[in-house]
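Quick heads-up: it's one chain on its own, the form predicted on its own, in structure tokens.
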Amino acid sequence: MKIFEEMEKRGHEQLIFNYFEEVDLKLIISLHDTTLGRVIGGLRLSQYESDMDAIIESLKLSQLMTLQSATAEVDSGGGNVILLGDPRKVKNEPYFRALGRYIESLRGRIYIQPDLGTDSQDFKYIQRETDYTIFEKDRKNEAKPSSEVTASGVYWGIKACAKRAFGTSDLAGRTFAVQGIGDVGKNVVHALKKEDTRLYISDLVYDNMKEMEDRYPDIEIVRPEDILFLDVDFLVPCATAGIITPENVGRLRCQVIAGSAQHIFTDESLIQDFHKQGILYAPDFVISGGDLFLLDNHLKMVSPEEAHEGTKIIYNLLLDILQRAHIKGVTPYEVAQADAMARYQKIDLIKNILC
């Protein structure tokens, strides 16, 4: 696979590699669109068999971040951040420094937030060489996830699916197949545990399940590789990318799918698989975009009670998008991906205006 077709195929700006030997710090940064603004990123740490299977998710999650940036209606663009390390042996002080002295060096192109794993510790150590970071901070000045902010997102979604599939946004007597039950999907466990339905639920460390299991005694556990062929109303994805593909499309039971996992399918062709197969999906960019509602247009956070309310957008966002894609006779995903395109092409228009 060539770099550069990729970057071209997708319309990224810039692709930054950066390695700093005496700490092992092996650095992506994708810039993908500052059509809208400056860059906002994930700073996600993680193996990969290849670097070419980092660079690639790289390029996916920046792409997706201006697609979401553009939907919430947020003047920033879509960046991100990796790190190709084991998170158990490469977290350090000086790691993390020299993280932050790159991301320094580019003077605010890219704003930088915690995602899969990197935490609050870690960015005590990046704030000490660079300001160019965002996460929403409590009254000791500690960060604080944006875990509930994000799955209030899935659940106002997963609202609007419902009343496009049963009529109703009522979720009373519904079964859910929750896949992941990190912090966002405890979160959207919770939510959904305060209507009466029925959840089954799957995480690779037991326990997180448990937890749950023992506040919500009928919630049932399966195992990780049955949760996502349950015969369930929705099957709602919140772990890793890349867990549908080609031989596995064929064997989802669900109506609909709507969670907080970013690219869930190995090829985006797989959604026209959803759609042959009656199954609505819920475009990822568009109900995982909750944490986007913590930020105001200035790239600062707002009240957690803000941002909650915020989210409540989705539902009719969300809702105007299933319904526009059932009369076309095409995918969300297409209308999604067609309405934030339109966006940040008008306003590149606009930047033509001399002041």
Contents of the next structure:
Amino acid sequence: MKIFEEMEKRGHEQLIFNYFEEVDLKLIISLHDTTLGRVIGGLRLSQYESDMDAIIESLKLSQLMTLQSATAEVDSGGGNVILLGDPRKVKNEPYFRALGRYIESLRGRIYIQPDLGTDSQDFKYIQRETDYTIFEKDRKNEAKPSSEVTASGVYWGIKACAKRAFGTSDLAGRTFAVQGIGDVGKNVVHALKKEDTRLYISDLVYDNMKEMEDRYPDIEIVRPEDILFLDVDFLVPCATAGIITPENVGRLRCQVIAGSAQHIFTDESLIQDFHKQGILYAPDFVISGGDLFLLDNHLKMVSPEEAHEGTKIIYNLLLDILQRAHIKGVTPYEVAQADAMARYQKIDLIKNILC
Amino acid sequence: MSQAYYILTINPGSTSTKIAIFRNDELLFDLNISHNDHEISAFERVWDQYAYRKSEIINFIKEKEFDLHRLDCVVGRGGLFRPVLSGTYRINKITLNDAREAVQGEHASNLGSVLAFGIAWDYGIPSFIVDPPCVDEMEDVARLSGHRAIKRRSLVHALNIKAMARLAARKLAQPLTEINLIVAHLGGGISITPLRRGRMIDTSNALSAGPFSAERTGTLPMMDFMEYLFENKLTPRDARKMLVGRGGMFSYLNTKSMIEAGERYEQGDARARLVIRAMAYQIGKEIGAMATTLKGDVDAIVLTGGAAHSNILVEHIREQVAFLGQILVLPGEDELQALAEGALRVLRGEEEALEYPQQIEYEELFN
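Take the protein just shown as the form predicted on its own and give its structure as the form predicted in complex with its partner chain.
In what comes next, the whole complex appears, and the chain from above leads the way.
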């Protein structure tokens, strides 16, 4: 792969590599587009088979973030930060403070928030070096991961899908297969259990599921290799990318796919396969955008209540997308992508006005 | 060459967790992880100790530099679940729900299933329990207590009793399914269990009946006990402590140690002599009673458990019951080994894993 060609194809502005040997910090920062404003990006810590795999993931995720912001009518662009390393080995104070200094050196071109592999403890170190971070605040005004707000957005998105697929947003009696019981997955489970739903959950780590089983004994736990293929109303992916492949797409038995995980397919053409199989797919960049409502248009944090209230917009936004897609006979992904690009292009034109 | 299976076995006790790793039935290493009283008492329920104990287990195994990815299965000592048939059970949702709900009472062994399941899940391997204490193979006539409101329950050292019965059968060079045994498990609690062709047709409940043990009362004169409860206004918790933990030999000699009691016996301590003789007397009497459940057709009496290390106790018992048949003394208990063997029988395809619960079937004439 040629990096500059890839950047051109996806419309990226900037790709930054940092390395700090003393703490083995290997860092990729992608800034996709700043037309709408400063960029927001998740901070992901993971191991990759190759550096190029990490670059591609960073480019994809930051591009998706731009679409997400445009869709949610938030004035920010898309970014992403990837740390290459083994979370069990690299995590320590100097490591994250070094990262914080690199983020600070960009003077607010990117704001970061926790993503896979990073949590509030890591951000406590990062925040000693930079204020360019995004967190939900709890009642004691202490920072905590934005997972609750993200999950709230997923919940409203699921309700919109239910309305489109089953004619009612009431989830009572519906069945769900939730893949990935991390911070977001747990909060999605809590939200779904407020209605009389039947849940199947799966995670690679049992302890995450035990917490849910102890609280909701009627929940069924399912082996990770089986969860995607259950005969359920909703598949709710809340884990990693690339879980749906050309080889397994035909085995899906759900009616709706709606979750926080981004790029669940290895190839975007699989979205057409969902469509052909009659599976309603909620575009990832729409349904997973709840955390954007933590900020106002000046990138200032809003109260948790305001953020949670803001996520309800996802219901109307997604329902509108789903209905227009249905009328046009295209995928919701195509409609959502076109909407996002249209807003983005119009705002881009407005920025030409001198003032 | 036959396949080698690596098996992690877990036996949680009230203040420690015993674990071992086996290659087939060969012990590679075992550990007795003691838990700090202060840390354990911080948990409201036994179930809540899961994460704490799991982390201790994983850390200790890693210290031994054993790669957990090599494991083929994890086996936990089953808890006080609903009454089931004897065997090796695959741990499932119902097992975990029953352990969480403590359907037959809170007990550290209730953690065995969830610890095994949790570790096994993380490594993508199966998990089992083997012969949990709630194994119930009693005959119908053994279930009636004498009052309709109270049932006789089978809460028994099934794991060790079954393992020792198999061992006894091997020593007698006969299949377990063709002989009758009485197995006396002499531990912190005592259960005397007749096995007709391998099936435990009755048992003295180790928690509330049978002979007194080092720390439990066993059967007490009922009316006197009832009056004692009312006169002393004991709470259920206090009464339970009196019966289990502060009863038996401890209430007479102020020690739970059979070694210490034996030394006092040897030194001529009249009280120690009487108490040990009385314990042996009650055990012998119960063995005699259980012999009648087999209609006197007894191939061997097996004395097992920690207290069977006491020659004094064993000899007193022998004096009483030798007339009933051959006595095999198989002291100690190796529950970790018994767990491993139970899992191994399934891994090797010698037995099918049972799906919990395989509930006992009997006609319930008195609900």
